[in-house]
Amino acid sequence: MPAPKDVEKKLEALREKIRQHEHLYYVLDTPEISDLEFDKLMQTLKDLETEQPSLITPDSPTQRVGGKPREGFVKFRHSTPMLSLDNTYNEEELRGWERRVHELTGRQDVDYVCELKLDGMSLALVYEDGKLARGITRGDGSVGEDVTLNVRTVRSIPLSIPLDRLKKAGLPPNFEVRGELLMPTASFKKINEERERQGLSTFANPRNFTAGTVRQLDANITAERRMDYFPYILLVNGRTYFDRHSKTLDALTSAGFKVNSNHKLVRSMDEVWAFIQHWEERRDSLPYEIDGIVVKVDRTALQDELGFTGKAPRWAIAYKYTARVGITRLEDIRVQVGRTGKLTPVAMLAPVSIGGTTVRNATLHNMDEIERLGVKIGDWVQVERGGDVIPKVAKVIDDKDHPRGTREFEMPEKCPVCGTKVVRTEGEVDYRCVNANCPAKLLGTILHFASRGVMNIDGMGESLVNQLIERGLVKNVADIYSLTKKDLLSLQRFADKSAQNILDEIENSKTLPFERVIYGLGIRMVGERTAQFLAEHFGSMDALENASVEELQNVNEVGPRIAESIVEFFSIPANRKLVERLRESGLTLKGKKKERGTKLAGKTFVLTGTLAKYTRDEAKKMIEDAGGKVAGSVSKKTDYVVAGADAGSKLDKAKELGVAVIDEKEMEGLL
């Protein structure tokens, strides 16, 4: 029988007051009610819905957790890349960034709006008709993971808002939210005390642990971590929806998010580096870690004119804290062999708590660095650690607290993987072992090319590739495409299911494009950005495999040593035979060779002020498409100014060295 509408109301003003409670304690910390109370609501609500089981809703406060733990996670791509951003370390870098913008913008009246960088990870949130649909992590910024069970478990991230709310708040039902997920540090510290009573191991730092929380395949395991959210992006349709980014922070509150309370709207950048040093004195009197200040241009139309570069956005930097040191002693120097077959020293420390994390091991890079620093084994060292950067020795400690040490560390001979002879080019600080069958360099060499940067074969970490080496069932990248189910199955730890997880995601890795493959072949200095610049110009393996080194060059951010490299690399019979390999497995091999015209070969633009159908990027990539340059100032050699709406001083700038200024129709009448 259908249930009374009496019923169904009451249902649902009962889940309307709990989800006010939640909002009043988990986003703006002033509950009105006790915990006991609270709990009484929510079980009245439980023993309901079990009474009427057809009137359960998805955004129900019951249905935060519950059904059976999940065996993977499902992969889905953002609607726009998740970027990172650009680091300042200091007053004069952050004074730079402030110039570029001004020289781009062609203003010096920007408007900048200051928020703490949370020492969380990002997390995409999608709100369909004001209901959650989805929660995405980062991933590699195009693909991330779907960890919506898990992300319901969160009290701040609201499940459901109601259409009357988000038209007040400037917001249509569709939307997506972007924002920090991070664990406060008295439940990270609650959580480790508890461990250390059960005699488990700790955890070492609040960032690692939140990734590991949300990617847990049980969300019941989740939900027992009390993690939080603080948004700060705002998509509709995958764009930005306010013309300033203080008005999206405001609407995201209004909406009824936790938007993190301590940002600032400020009019230069005096009042920015009086907001980096008020928090610098004061971050350890926040309830969650935060690594520095993010700074952004509050206007969009201006967001929109600096644009992109491949990895950051050009309106917005981070100015990170200086990093957090210890004082230990350094108990032996080991050589770590790398992909490349780099032999890097690495110090051996007594643990040291940095900023929350325990410090065992810290990188001392090269021999020219140890030499420069005068360290011995035994000395006592000052470590530093700054956010994700891997921690360094800094300096040696000599006092009479703090004695030397008396052994001196000498770069081995002969590779300690593998016994080859150490080689150190001429001109270069590295010391390199060049046995291309190296062991140590073929797991780097297969961790780096399964990693999420590159073929993303999730699952493919460290503990299964020693095994598939030890095994012999790989000796080179294309070998992980002949694996089988029952290679796997040989392997510990591994069942059906999680052996053809492993097979599905090899699978998945044939259909990402040319660009990861060239990256993922490791060729010495092509790095991410260049490996698209060569899938782009060549347009397949073929043509990459025998370009010259003069062909090379002409390839954007290809110098000599980068041409000389390639070259190096596919001259050795066994690298052409490997390509060979991942062609015959089934890999992507070809681009889409992006051709560029000639209309405007030879012509330099300048772009000023906001073009009313093209963002600055779009008409910079059409400009380039057609062959003409694009550059950020103007001068006697440049040929024409496209000006839009509200342009700036490179407008005055063409007019007084009578360079010609054109309008956006102008512009695509060129094109």
Ligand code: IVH
Second form
Amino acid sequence: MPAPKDVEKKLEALREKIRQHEHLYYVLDTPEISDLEFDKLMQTLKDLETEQPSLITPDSPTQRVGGKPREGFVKFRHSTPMLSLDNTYNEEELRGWERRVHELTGRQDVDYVCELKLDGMSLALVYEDGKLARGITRGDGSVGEDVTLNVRTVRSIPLSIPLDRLKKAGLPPNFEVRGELLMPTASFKKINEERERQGLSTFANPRNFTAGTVRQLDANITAERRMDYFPYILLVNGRTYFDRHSKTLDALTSAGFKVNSNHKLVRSMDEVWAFIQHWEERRDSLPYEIDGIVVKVDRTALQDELGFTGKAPRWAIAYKYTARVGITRLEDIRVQVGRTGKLTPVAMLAPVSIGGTTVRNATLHNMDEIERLGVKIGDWVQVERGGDVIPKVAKVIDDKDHPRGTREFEMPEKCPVCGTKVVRTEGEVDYRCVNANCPAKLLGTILHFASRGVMNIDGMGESLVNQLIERGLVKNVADIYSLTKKDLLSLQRFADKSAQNILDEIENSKTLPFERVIYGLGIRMVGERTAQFLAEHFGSMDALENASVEELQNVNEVGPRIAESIVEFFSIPANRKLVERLRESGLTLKGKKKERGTKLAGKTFVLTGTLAKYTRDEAKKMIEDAGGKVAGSVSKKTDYVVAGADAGSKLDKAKELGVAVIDEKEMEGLL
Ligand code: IVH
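After the form predicted alone, can we look at the form predicted together with ligand IVH?
Once more the chain from above appears, this time first in line as the rest of the complex follows.
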């Protein structure tokens, strides 16, 4: 075995290599090695660190993901207040700002930097000795929240910058950057679609999503929701460091930060105006949303002369693009059925041109939104169109020129596509069609069923499934198992071999374990993990189909809402018939009941704080293996709260409710 010093050196060299590739990939967007090679490097590092856990450093690339869930966020005071910007809305106001800059500085030749006004949330990053020490939200401007664990998962944020690199960039080892954290529109859409598929609520725009994500208690979730960070301010000892803002941006770039490249140093307001117009035309082509342009005086000396008003610097101004809105009449509200069965009310509008696009309909999201807007059919409404997002009804116009509509909208009692009774689970916003065979849900349901990680039917993608549905060959997932070669050969682009491949894939899927079938049925709120627990608990589809809401709640992680969703699914005759046909086709509908211990049967635990010997997952598994259940929050039903170091609000709650609090040793005793 090599001496620890060697290992330490080897580890650090590997880390540095990975950091360089991360920078190439996530910041510069010019990877030099394949994803596979990158994964291999990462795996080597992980393996080495597993062998030598004492040598793991917090800035190791392996430490981005997997922070322990936290109790809450600690408040943190900013080194200097995080200010906001004054807004202008037209050229005249902008020229007015320029005049004041000229008057207050006594100069006419002022250079400006134009930047995109990124529509995310501002975030401060504190670096100590070149290492990321803290990430703090803006909060109220003076005091923000420490979100370091989540911030560490953002790949374009360097966790550590070698001191010689900082030196070359002209930066000291201790500094603070401020910038915008945002979610690219594509990630936003993807995650929203996935949430929709799982029957979860969706987010209205990427900004809300970013704010929600960075304040997620579980850093693993933040990691999955690919965010990006663009710095635009540098502070050293609370002060601007370089003599020009343009130099700050260059220095941050050389230090390895992802400075937004769409900025420009200009010498006149005419050039500023050209920049503004340039990006107004192209804002839809950007991979993230912007809501305007920020203009900053370049020279720090002039910035200092200009100073601040109450909450904003006089040396910078935002030019806000007009929200792309139009006013039109809402002629009707129709209901669309999504692939999870969610019913979305859609406004049918008198056609109106907004920002060069004719808009004929706009989403009203859900019944709560209709009530919030107070909208009636026949109203005049203001419609907004965001970057890439579907237009939405923003408000009802209520003045003497725009008479109010009179007809109230009501959610239909039956699914407009298949006629099955519509369900709204108590406490939920959305109405849904729960018929698994509803044609509106068919495409999504089948794609989910066939996808990798579910029944794994390779080749059964959107184009094939669409054709199968159009020809009436597949009306539900069970029909997949009745497909013949003749059926497939009748479709476009199918030859003997490709048809046989699909049939082989279908045949293979029959051997997949029982939990996959449960997951594949697309029961609302039943994801991969829940399906696994259900399979282990019940051991057969028969038992699961006939389980009551009470029985279901004995399953790990299954609460009343999931239990009701399962019972509801099997209460529909068509769904039962579907399962019957899957059984006849020879799918695996039985599994091994997992023999869990019985020592802790019926007992519910809540874990809080950091345990000394076990990670949360390990402790959880031990409890579950002994037949116990681990819940996320403390209630009267909790039997034990296991409290580790730095336990927070859950411990308080336990005391308040008189729930038994035990420590790690006592937990081991129970096991
Ligand atoms: S400079 C003291 N630059 O806009 C200067 N802000 O409306 C403070 N924002 O809170 C900010 N892009 O979250 C600056 N290129 C940019 C920006 C930007 C977006 C946000 C920032 C700020 C808000 C003010």
